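Taking the form predicted alone, here's one chain by itself in structure tokens.
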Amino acid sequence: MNGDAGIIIVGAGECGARAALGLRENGYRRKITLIGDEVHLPYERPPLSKKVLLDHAEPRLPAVLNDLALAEKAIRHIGGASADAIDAAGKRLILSDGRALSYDKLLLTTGAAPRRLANTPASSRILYLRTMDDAIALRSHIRANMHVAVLGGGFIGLEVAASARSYGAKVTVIESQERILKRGVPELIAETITALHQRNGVAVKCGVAVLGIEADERHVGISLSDGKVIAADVLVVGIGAQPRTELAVKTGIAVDNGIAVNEHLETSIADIFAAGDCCSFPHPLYGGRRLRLEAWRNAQDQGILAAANLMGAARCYQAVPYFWSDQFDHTLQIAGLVDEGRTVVRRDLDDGAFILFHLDAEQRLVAASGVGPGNRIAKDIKLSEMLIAKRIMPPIEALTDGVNLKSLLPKAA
């Protein structure tokens, strides 16, 4: 035990920054060191595919912590540095430049990295979007006279497609599955999003595989299994992400679709915790099912909870999973886990918006998903999230008939 070595957080994204702030807000007075492999201050990633791409002015870093806040909170930020190894027995973190930092407790918030395409040529016209630098590189290709091809019909790919199209670019989305948003999004909502993109001029090609990619420093050619070749100015690859577990694996920490943690976010090695995109955890609302979530809300909530548990609170992580995506003038939101549902009940709202309620075999509400313009679905999704957390089994007619969902919540004692 080093006594006054403090807490080191490896990973300076949303989760790591929230944990650092949470420690101070909870009264932690010892050293806090926040280490990130990017040179930037800690920042939020959701704006990268939207505001950072669309702003006509020079983009500003959507920082979570600026220099003044770091100084006021006495948080030491080491940017542009990567952790190379953990000496768990000696409680030391070894950086790639050879520095060794002692810790009392360690939090891993290493995040996720974009899944890479194999066997593709090196070209400045084939891009991924995960970091601020990625977004800045992509901005120069988002122009009205350009053709942007997007490989992958998931959230990142579709948000880039919407931003590019909003700027007037020609956009083609290529998805190998039979539909977009195959993972965790109901088919009906995926159809609505597809129609939204098509109305706005995006070409959506599903059920086609990429047979080959040719690229130079000016153009990209994508050969598809339907015999067509997409000639584009740039290809944005959004085919998922992988948890960054290299440091954990090297240390001997258990890994199971991410760094495996228990309900308190503790890893298999004492005094080492993990949180955010990089970890998988058991969720009590779904029978202890092990989840790994790549979502801003989860990163924020787990960072805050990890801070408390690093100080000995031993709280269980049980927040309802929540995702959202803004595309054109519509918002898609999901609370809970759609694939836990056995029955789907639909509620129609104004302006074409609708909510799908997902009930399990016992009629317990396990998820709610919705899509619509503006914030039309936000209130019902928020109330659904509260019902899911309370394990409510609502009457089906109350869901279809437009009953105020707040009335289904238990009365406060």
Contents of the next structure:
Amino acid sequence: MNGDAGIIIVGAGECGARAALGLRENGYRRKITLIGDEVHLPYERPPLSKKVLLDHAEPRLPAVLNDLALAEKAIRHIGGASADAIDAAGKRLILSDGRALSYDKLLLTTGAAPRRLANTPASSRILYLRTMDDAIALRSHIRANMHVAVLGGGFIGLEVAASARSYGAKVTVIESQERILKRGVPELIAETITALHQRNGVAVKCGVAVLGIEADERHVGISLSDGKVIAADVLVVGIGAQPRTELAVKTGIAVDNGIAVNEHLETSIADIFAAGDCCSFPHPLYGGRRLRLEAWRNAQDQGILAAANLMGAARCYQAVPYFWSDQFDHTLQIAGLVDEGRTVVRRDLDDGAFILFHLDAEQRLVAASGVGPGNRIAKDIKLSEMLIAKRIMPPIEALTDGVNLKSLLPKAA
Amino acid sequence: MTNWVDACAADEIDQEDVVRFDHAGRTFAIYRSPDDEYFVTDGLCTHEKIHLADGLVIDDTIECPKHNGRFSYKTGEARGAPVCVNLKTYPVKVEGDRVMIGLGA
Ligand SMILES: Cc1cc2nc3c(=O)[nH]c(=O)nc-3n(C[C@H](O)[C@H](O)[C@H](O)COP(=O)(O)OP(=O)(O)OC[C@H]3O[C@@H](n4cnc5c(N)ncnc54)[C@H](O)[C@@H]3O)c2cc1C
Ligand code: FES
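Shown: the form predicted alone; wanted: the form predicted in complex with the partner chain:
Starting with the chain above, the whole complex follows.
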């Protein structure tokens, strides 16, 4: 119908930007429009809790695409505009300013948004961290001797805690579960991370619920179930994220813990795809189990794969899930799904670094997790990822004895 | 004029692997290919300045340990997201059992 309408991508984050670049790389010649409700050029989020907070000079936007690249690749970026509705029958996208844009194919990369605390007073001292603007606001509140309270012992909360300590702030992490990183991280690794934070002066309080929060424009008081009240200068809330599915729901696209796509990243409506943090997809490596990941590499890889499939490639998404987190001088990395494992085998490396191999009931490697200073674990996690992808059942002794994991890979023919 | 610097013993690097070499305030990565050839590139990834020597060598590529950007260590060519800037490469030769790398005069 709209032969030259081109492809519209809603959501100018990591995934959307990678998809736009991927389309051009694959030789797509028609219009590409990248729409984002943030005013910034597409940028990477991982530095927001790390480098952007730590840069002592003015923070720089960790852009994925700058104006030059956009011009060179003929990608039209519309910033500060939110997509409000999809007219799927007419193949048009309606923006918040009333504009209607025609598309041949549509890709939704709307990401996720922080889960908000209910019933809290409005205060500039209660902060969330998802966007560059959030990071800039947070930076202005992190100073030596200020008390930064972090609600939620997940990755974002812990990374913020580590960054705030580097400024010499007093930091308290509050977690309602009995330990930090309860979701998807083995207990042994969580213990190492807890000790790392304590060694660096972070107070980690687990197993306490928040009973109430009082705040004005200068202080935040957090009442806890153990009877204590924490008086902080700022509260950073990191209690998880929710997929942004509003637009999909309105359009009648199937949603199941995220915009539900098939293995080709197609939604339930023809010519509309979804990818990245906003979508849930069946994973062939884990018996078609439906997953939604909030991970940078997944956003990048799904964006690239969506680009190919928007052009008719019909490729299956089957990358091994992968996540990393940097805290103080340590890096944690996880490949695969830890909760698919039944037994755990440990390998110790130098400098206190270690890897856990997670095997399923058939002794197939389904995940590997590790933590250590610098990038000590990176090589072994990467090789594990390759073993997981190839569905290898490695001999246990080989995993514990420290043989080069490369030798367990099938030899190329 | 190339200034040849003695970097390491040839057998200090495993086949299909990489080591880090620091010299005069700079850092390099020295590779030994599966077929026993040696190569040298700048030591830091062009994405976020991470030491590539902690990364994985497979065939003719080095994969960055941080965000898995890939380069050909033979040509320095960046091979896919998130890296887009090529790595600088340097001449290398093996003399006796020593690996020598050629830096600008
Ligand atoms: C602080 C922080 C640190 C992180 N650190 C790590 C890490 O160390 N390792 C790791 O693996 N992952 C990390 N992540 C996760 C990683 O950044 C995400 O997985 C990735 O950004 C997801 O990309 P995306 O493009 O799917 O979604 P997003 O990056 O969320 O982008 C979606 C974009 O779409 C916009 N949008 C949504 N709806 C609309 C609409 N209707 N109209 C227009 N625009 C819309 C949003 O505003 C947003 O800009 C981190 C995330 C955060 C927030
Ligand atoms: S630092 Fe090498 S890929 Fe990011």
